[in-house]
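Let's start with one chain on its own, the form predicted alone, as structure tokens.
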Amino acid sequence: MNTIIILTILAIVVLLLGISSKKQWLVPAIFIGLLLALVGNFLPQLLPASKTVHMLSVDSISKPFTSLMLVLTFLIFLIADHYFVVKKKTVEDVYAIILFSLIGAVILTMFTNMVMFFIGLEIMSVSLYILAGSKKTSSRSNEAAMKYFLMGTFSTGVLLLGITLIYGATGSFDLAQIGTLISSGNVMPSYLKAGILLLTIGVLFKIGAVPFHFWVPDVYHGAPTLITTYMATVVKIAGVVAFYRLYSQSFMGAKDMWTTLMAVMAVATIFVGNLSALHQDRVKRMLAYSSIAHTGYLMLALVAFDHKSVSYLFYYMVAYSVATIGVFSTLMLVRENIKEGTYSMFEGLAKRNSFLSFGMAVSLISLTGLPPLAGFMAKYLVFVQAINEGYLWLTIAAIIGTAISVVYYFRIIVAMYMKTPSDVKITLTTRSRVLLSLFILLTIALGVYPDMILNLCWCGM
């Protein structure tokens, strides 16, 4: 609760600073506020226990995932300061809406009640509809916002119907009570099964899983690149953690009903994401389909559920998010100089800026899942977990999907190191060099020493 309170105050302060003459304090205030929210995540809660507060739980699940989202948002704001200076546009409205969406994301890591789950989801989603269309002069951005809004509201209706049917069958919105009733061994009424299915469809839409992924390429491509970075990392984490909380606390008693379906959808998500990425000419659309494929790998960790899977899930999200921010940061820096969105803008980048190309290569290789980088260890842990739980066929499918991803990730690496460079020179600011160095070091260090993350949480965090 401390984190939610601090972020709410911070978002209001950002709005007030935006209409004042002290706009130079916007970025420092955000950095200080995010650091305070991170510290507050581990301090005793400010609000006394009550029925309202009991709808949220600050526990061994919410603390690490909330901390991760706060750190990633901090990094994204470091990039945003440079991004918006180059774009020459006002930022206070965008900054405030990002913070409001972060509040919804934090709620999705803490909820213990279906009502609070829906509130958190809508706070995050409504903010994202606005952020997707925040580049008002771009018809592509406006189109992305409209598509996202229309399809998002439809999926929300499906999700609400699912929650309604679950409440009708169990008489409760509380996750623990629902889990107890489902695990009691009584025969489940057909409308409870229908409710679980509809709720699953709604959540799968939010995380961009097949066959509910059709909005992802258009929205990721049309939204401003900074917002795409935020959606591909923080928003995806929030959706996957919400999925984990729902199924681990409420629907484990019906595991036989949904695990096979989830496994098939995980395979479909991996293959559709990877195969579609092969045929993309635009880098952002390729990264959108890549994000879909990684959703499939995350679903694999959810299907192969046991007490270890949550730590592997956390590690995967750390490795994936660091590499994704590294890729999008490089993409933004290149597009400042070359106003294209195709693979050709990376041609000869190694000769124009060797450090930038090295950072991009490290991030792409990590996303591919090759040793010794963090992405390899993340996939290895998830695959081993799936094999131990009896999902060998699912693991083989995921390995084949990883092999396919080598082709489209290495298209950029080949373009950077083996193509003739253009005459455009790319220079980096000191801040950009420091950030890229941080992403490179983290990607390498987490791959070589995974216990840095695996030993960080779950027991007393």
Given for the second form:
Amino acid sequence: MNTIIILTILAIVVLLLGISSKKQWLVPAIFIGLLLALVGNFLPQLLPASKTVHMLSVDSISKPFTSLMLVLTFLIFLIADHYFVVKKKTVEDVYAIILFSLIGAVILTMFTNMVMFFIGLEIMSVSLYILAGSKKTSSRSNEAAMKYFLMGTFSTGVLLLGITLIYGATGSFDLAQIGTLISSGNVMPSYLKAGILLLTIGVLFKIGAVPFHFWVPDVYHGAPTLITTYMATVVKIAGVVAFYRLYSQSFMGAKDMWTTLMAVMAVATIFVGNLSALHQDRVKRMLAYSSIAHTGYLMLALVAFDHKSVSYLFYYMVAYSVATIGVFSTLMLVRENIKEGTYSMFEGLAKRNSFLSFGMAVSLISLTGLPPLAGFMAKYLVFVQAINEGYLWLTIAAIIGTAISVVYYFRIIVAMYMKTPSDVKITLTTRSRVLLSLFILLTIALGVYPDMILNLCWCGM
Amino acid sequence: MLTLVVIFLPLLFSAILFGLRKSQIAWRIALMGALAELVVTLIAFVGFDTQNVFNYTSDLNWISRLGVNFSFAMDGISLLMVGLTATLVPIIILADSKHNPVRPGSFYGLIMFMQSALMGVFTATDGLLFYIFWEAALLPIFFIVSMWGGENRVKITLKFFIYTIFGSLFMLVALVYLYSLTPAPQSFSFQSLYALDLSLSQQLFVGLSFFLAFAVKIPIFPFHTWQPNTYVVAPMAGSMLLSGIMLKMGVYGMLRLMVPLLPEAMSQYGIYGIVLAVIGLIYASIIAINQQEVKRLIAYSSLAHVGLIAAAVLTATAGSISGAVVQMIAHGVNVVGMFMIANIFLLRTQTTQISNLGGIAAIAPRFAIFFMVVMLGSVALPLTSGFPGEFMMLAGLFAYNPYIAAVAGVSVVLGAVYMFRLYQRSMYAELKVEKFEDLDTTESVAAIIIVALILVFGLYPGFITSLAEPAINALLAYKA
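Having seen the form predicted alone, I'd like the form predicted together with its partner chain now, please.
Full assembly next; the chain just shown is listed first.
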């Protein structure tokens, strides 16, 4: 609750600062605001749950994920500052909308009620439609926004219908209540089945799972890279947490209605993501498909979940987000000098700036999932979970997907280290250096010592 | 403690080398590091207590909630493999003295990193740790070959990389599957995996997954297609690391994971693996006879040798396994010698085509003697290191199945054919090269060490078997 309040105030302040001429305060204000929101996340809540009619709960699931999203947004703004200075734009509107969508994302970690779920999802999505089109002069950005908007609203409709049907079956919007009703068997099965199916389709669309993934490459590619970074990290986290909350609290009693479906979708997502990524010429599109593949691995953990899997999900999200931010920030730095977006822009990067290429290599290898980096441990935890729950075949599919992914991730590494460079040297600002070192250190440290995350307080689990 | 030093000392040197500003001294620092590691290993040999199977145990908590421990120990086989690695790396660095790679700090840093990972593989007693070091050993060799290799290196190394990753990911699945079967609190330690009681179908699944991983690494026919090209494009040190040490990881993995865990599956289905290995052995030997290029010939001969080793291990009998251990050491030393010879050809004459060489024995007598000894070791002449291992393995195979042994035995003859042919055409015949400098001091040192090792192990293989046998018996006894 505190977080939502602080973020709302912050977003409005940012807008006001934009109107006034004190733009130099913009970024410091955001940093302070985000820090306050982070602190507020752990302080006693100003509004008790009863004030929100028990629609939101700040609990052991929401706290870590909210913190992660706040920290990631912080990091993205650290990059953003530089990004937008280079691109010379009015920025306060973009900044404010990012913050608004963050509010939606935060709600998605906290909801205990279908209505709040829907509201959070929409706050986040509507802001994202605008953000995807925030490069107003680029036709590709506009196209991305339009596509995302049309498909997004359509999926929202499906999702809403699903919620309605579930309400029809159970007579409640409250997640816990729906859960107990389903477990007791005191529901209308046909409505429930249709409702869960439609809801699942809606959610799968939002997290970009196959076969509802077609918007992902276009939007990731068309949107400004910074927004893509935000979508690939914060938004994905929000989607996955929302998924986890919904299914673990409400639909555990109806497991047989959706687990098989979800398992099949997970395998499809892994294969479509990885195989399509193979054929991309443009790095951003490749990363979009790789992000789809990672959604597939995450779905593995969602299919096979028990009380432990939330910490694995969290670890996965941390490892994946750190590597993703590393990759995208490198991409942005390289793009400053080179306009084309194909693999060739990485050629000879090792000689143009060895530190940058090292950071990129570490991030990519972590995304591939090779030990001893964080990405390995993340995948490994998910696999352990899946095998423990008896999904051996799912794990084997995921393993084959991982092996395929080596090809496209290593194409960049090969380009960086084994091709002759163009003569443009890249110089890094101190801030980029520090950030990159942070990403590298985190990726290695998390991989070598995963208990750092796994032993965080998961009270009440 | 000592095990941790063995693993992390090279890592420390690797870090120093990566951070090095003055690149001229990289080679010297690498050599120093490798020698320091050798000294530590020698201490381990001296202090090894044969009364216990496992020595130098260290066990630290790592990922407590998953039952993964940072645990290492050495039994006789581990110690021998550690010894092999620690001996070969300084030889490799010595033999590399003329290389002058670009960015030597990174090059030697990667070699030391590789050594560290190899040491981890050979001493880990925890399944996950084993896997992590296993993969960690792959990254440095990938970069060594793809950055300092020859023509067409990128494509070839990528193929190699994807092959091995694919195989080893299946090992991960099998390990996690075994882990999921262990009783609570679940654990990855080899001991708790060994204690599992697996049904035949479970053994078959696990065994196939392991076999895939190890068969790619060793490599066993038909998973070998990455190997000849990779050996040929790799820089000398890379070929040596790959063939001398890295493929032993595969055999070691079979010994450590398949033999004790899957006795029924091994006795029922092991024959298929053995047949594949023997097919590969004959196939590679025949191809080697027709090779026109030295490095490629070595690659195929190496493929033949490891085929026999794999077959011997898959019989899961004490005699042939200890033969396999002896041969792993012998082959490691031999193949490093062979690649050094190929590299000397390349340095002196800028070619490794056999048809361009000839008559060299007359003008480079020291080199000729060195080559002769390595070659004889490679064809398994009695009194050289190649003989005892090969003999024990064939004897073991004969007891297992005489027909297979008879076919495998042919390879010894074929081996003599291609090695003698190589020696005869490059060293005797008419002189085709204008000049050929004999071995210089550094090279001589490396050569003398290799020759000495070949002769010592040929005369006294009991040193190896006496260390290995208690460990082998222990591995076989888990399920007996």
